[in-house]
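Below sits a lone chain in structure tokens, taken as the form predicted on its own.
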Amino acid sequence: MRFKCECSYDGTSYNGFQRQKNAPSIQEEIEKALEKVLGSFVKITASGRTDSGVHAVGQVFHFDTDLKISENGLKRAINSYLPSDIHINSVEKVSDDFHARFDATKKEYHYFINFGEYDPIKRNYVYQYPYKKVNRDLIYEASRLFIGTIDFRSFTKNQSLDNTIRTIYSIDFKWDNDLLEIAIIGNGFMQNMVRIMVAMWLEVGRGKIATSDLKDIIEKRNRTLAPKTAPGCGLYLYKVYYE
């Protein structure tokens, strides 16, 4: 029997989602809780990894078990063993051929940037941008270059990938005074991809890079030309889409 779970988590205290040998991870905590509920170790398969310090509102994973238990009962049981910074939002029985990663059609990430006064309460949840003189229109203009089907090799940490072509469907900006929320929807994202893109848009906003230079960086497919990476604390895996 296969179960699909949606979870949310505060990634501050974890070295990313994927299980690590010598560092805490979201996956390890969920698998430990599942082992207590199911009586044996069960490996979970997620829609994808999130990096150290990155948060999630709607991460999805699946696992298999022969234990007969209701969806609500399983949700309550898992949550009872999880730390307070991880929570199972929903549990659903699915067909045995469902796959959390390979069946995902789109992913939505949100990135938060504070351009105002430093806020210590939000230090782990938004990027506290240190530069105040930023052209908002230029940031928006730079982001438009990334919509469509593009080779994003310049914008991923993982240079061993054979295929670095991805499709970005939409990039939306929402301002709340000095707080910027960027929502990005695409068919898939590579390691550090969103954080590198955001960092480069900010460089354009500061006047350090021209939009024409950014276009050239995309075309040259060279990671060294886009060296900046925005902090993980501002990034949230917001939603995973399935047909």
Contents of the next structure:
There are 2 protein chains.
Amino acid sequence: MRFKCECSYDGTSYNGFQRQKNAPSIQEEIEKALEKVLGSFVKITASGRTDSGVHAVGQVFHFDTDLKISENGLKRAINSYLPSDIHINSVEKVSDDFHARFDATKKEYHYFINFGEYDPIKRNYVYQYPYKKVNRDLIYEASRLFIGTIDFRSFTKNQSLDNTIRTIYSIDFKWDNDLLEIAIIGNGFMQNMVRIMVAMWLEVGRGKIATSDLKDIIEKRNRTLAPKTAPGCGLYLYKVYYE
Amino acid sequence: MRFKCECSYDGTSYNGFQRQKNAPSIQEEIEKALEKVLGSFVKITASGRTDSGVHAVGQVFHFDTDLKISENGLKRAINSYLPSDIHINSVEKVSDDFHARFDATKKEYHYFINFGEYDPIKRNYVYQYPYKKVNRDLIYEASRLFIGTIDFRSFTKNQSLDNTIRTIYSIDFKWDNDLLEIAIIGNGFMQNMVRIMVAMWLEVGRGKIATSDLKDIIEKRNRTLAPKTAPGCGLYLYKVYYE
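Let me have the form predicted together with a further copy of the same chain next, following on from the form predicted on its own.
Full assembly next; the chain just shown is listed first.
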């Protein structure tokens, strides 16, 4: 029996989603809780990794078990063993050929930036942008270059990939006073891709580079031209889409 | 020279604002930072205490120093020594007779309640209400009883006070899906007063007591009749008003 789970987590205390030796991970915590519920170790398969400090409100994973248990019973049982910074939002029985990673058609990330006074309450939950003189229109304008099917080679940490072409369907800005929430939906994202893009839009907003320079950086497909990465704490895996 | 400071803090790691032996406090952290800036210990005087786990976005305190330093220089210097969960928002030279506590005419508190699915990212920042069947209109209706000049004896932990009459000017509700933000402005609040009131409104919303029962509880002026206290993590000292 295959189960699909949607979960939320505060990434602050973890070295990312993926299980690692000698570093806390969200995957390890979920697998430990699951082992207590099911009585034996079961590996989970997520839609993808998230980096150190990155949060999720809608990460999806699947796992298999023979245990006869209701969806709600399973949800309650896993949550009772999880630490308070990880939570299973929903559990759903799915067909055996469902795959959390391969079947994901779109992903939505949100990135939060505080352009105002440093907020100690949000220190782990938004990027506290240190530069106050920023042209908000230029940030938006820069982001427009990234909608469509584009070779994002300049915007990923993982340079060993053969195919660095991805499609971004939408990039929406929502301002709440000095707080900017950027929602990005695409068919796939490479490592650090959102954080590098956001960092480079901010460089445009600060007047460090022109929008036309950023266009060149895309076209030159060379990561060394986009050397900035916005911090992980501002990033949220918001939703994973399936057909 | 007297300085008035407004500060924000994440109360999660502290045993409240007030300095105590053997327990971390916000006051101690600010006085430690101030001592590094000024070269000698200076006591600060705040508008009032906040309890363990309670946050602030606009706490106010004052202190005196002979050091010749600009407001902005002082702000930057203190912030450079503060931990990342406490921040000075503004520093202002004031007249020698300004008093952060005695001159405060009104205070504004906000209380956040999540009535939806448990949110691990907000676990220290809102009250995650565990009961799902709640009548939202009844909560609002119950809160209406508390606007005006009232003897709040049933709603404070501190029963040694002679005068428990306070005035609440407004109680505003703002819903964002399952998240409720309550803004309360009054001329003064006693220990745990907001948290006891909120807890009792929720009892009405859950159908545990009727609005008329709550009216009786106010009139009977007896804390044992209002035994609930909503958690500190949902509470924010939002603003302190001066003439």
